[in-house]
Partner chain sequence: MSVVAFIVIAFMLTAYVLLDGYDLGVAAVTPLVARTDREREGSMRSIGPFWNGNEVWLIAAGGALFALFPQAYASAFSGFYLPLIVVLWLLMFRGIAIELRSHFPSEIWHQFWDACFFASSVLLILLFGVALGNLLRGVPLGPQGYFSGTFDELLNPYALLVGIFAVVALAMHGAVFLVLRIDGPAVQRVRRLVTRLWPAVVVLYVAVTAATLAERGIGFSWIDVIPVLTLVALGALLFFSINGRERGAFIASSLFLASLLLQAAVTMYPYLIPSLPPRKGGISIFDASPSPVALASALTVVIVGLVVVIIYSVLVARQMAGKIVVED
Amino acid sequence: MDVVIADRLQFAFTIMFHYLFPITTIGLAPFVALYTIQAARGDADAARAAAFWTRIFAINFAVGVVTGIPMEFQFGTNWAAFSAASGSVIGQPLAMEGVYAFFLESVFLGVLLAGKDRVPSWLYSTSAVAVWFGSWLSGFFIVATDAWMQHPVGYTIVGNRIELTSLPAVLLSPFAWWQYLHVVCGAMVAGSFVVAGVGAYYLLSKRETVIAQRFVKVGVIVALIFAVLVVFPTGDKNGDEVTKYQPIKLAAMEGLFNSTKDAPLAIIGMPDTHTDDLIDPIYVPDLLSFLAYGNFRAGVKGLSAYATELWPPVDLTYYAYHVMVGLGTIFMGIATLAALFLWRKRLFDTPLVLWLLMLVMPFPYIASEAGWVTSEVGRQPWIIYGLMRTASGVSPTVASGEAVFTLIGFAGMYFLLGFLFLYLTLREIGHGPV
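Keeping to the form predicted on its own, what do you get for the structure of that sequence alone?
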């Protein structure tokens, strides 16, 4: 196996497994803060809910830390050439994530786990807000690092090194902010469906009815809000940045092989790179031109306008993007349906909708993972867009066999870790908010 492919497979596996847990911490943190503040004001049911979600949050946080550490080491082991060239830039936000966000989140999570009876009420509620802020701040620094690799700014090239010239340019890049807000909205969809789904499980099981109704109500409302925000404005604006700076990725996402005026939007279809055609498509006429440039008559460049060695893996980029968009549409539909039943005061007594809320819980994670695949695979063949190719970033002294061997080791360890995570989380849900 080629060493570049082996290194990419290892990093893809470790980061996709790790990303499952930040999704939950980012998505659950506001709910932990909400119930903790209510508990500090003397709400007994909220106190039980706060302790319950804090325990689940802590399990996710712990596994996220354990699975995040190997990725940091991979920059030095598998991607030494990339790290040597760009360390001046990517080292800054990554260090800020550890110093400012991680320690803030971990210290105050310890206060939350101590419980409201062991600390003053003001410290208990403040700690929940600090954990919320820390989890979202941590996500920002990580996304800002990736966004710089997608659209490098604030740098100069000195010899073979990329030197940072402006940290504010990196942290305040519109590409970074729209990508970050899109990621947060996706995580909030996941977190809100988890809260609503657990509440639906309790209602269907006819236990913890009062707290379960609170879970379902707040979960559905938040899910509906963020299911809309993940599409507009965050998804739309993030798409504008891709259109402006990564037009080849846009063409791959849409399966557009030939440059077209009045370009249609493909709802479904199967891209064929042998014939440079989209097989059995269903189109919405002119819509891609409008979404990309705000003009139904605008021309959109297809893949054929670029050298084939600059194409990303078209099939994977196209399907990942359409999985993300398709699931996002389904989330809006389910959240709208549940909100309608909630408004009509029939949600808690409608098993079909409760089952939908419970069964949909894993799918926001699939959508978020598909979104990251779209972003990262669609960037290829660049590790730093327009500056360094992925093949140039690998470590010259690491053989493909070493990467494959350690990948197998990671797979075994992460299988055990995933089993332990599911056991602990399901045990907490089984015990309930006691």
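Right, the form predicted on its own is done; let's see the coordinates for the form predicted in complex with the partner chain.
What follows is just the one chain, with no partners and no other molecules.
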């Protein structure tokens, strides 16, 4: 196997598996904090809810931590040339993640799990908020690192090294902020659908009714808010940044092969890179021009305007993007429907909507992963957009055989981990908030 492919497969596999857990950490942490604070005010049901979600959170966090460790080190092991060239820039947000966010999460989660009888109640509630803050901060530094690889800023080139000139430029880049807010909103959709979905499961099983109604109510309201925010403004603005700095990625995302004025938006259709066209498309006329440039007559450049060697893998970018957008639309629909029933006070005895809430739980995870595939596969062939090719970033001393060996090892270990995680989480949900 080609060493670049082997390294990419290992990174893609380990990061995609790892990312399932931060989604829950980011999306669930506010709920843990909410119930912990309500419990501190003497609300007995909230105390049970807090203990329940903290247990789920802890299993998730543990798997997130163990699968996160390899991420911090793989830049050096598999991508040494990239790390040596750009470490002075991307090492900084990564170091900040460890020092500012990861310590905060880990130290205070220790309190949350083992300190209920040891620490004063104010410190206990503060710990829940600190874990929330830490998980959101952690996400920011990681997204800022990625955003720099998407749209490098605040650097200068000295010889064969990329040297940082301004850390604030890296951390305050609009590209990073819109991407981060989009990512957090996506995780919040996942977290709130988990809370609502678990509540719906209890209601359908006719158990824990009082607590379950609280889960469904708060879950649906938060899901509706973030299902909207994930599209507008964060998704929209994120798209604007891509349009501005990565027009080839935009063309691949939309399956637009030929440059055109009044470009249509493909709702479905299958890109064919042999004929450079979409198979069986359904178009909305002019909409892509409007979404990209705010004008129905604006010209949008297609893939054919660029040399093929600068194209990202078109099919994967296109499908991942359409899966994300399609699911995002469905989430908005389900959240709106559930919110209407909630408003009419009929949600808790409408099994059909409760079923929907329960079944939708895995899909925000798929949408989030698809979003990242769009972003990262769409960045190819660059590891740092416009500056360094992915193929030039690999470790010169690591052979493809080594990378394949460790990839197989990770696959085995993560299979075991995934199995244990699902088993233990479903077991906790089965036990319920007791």
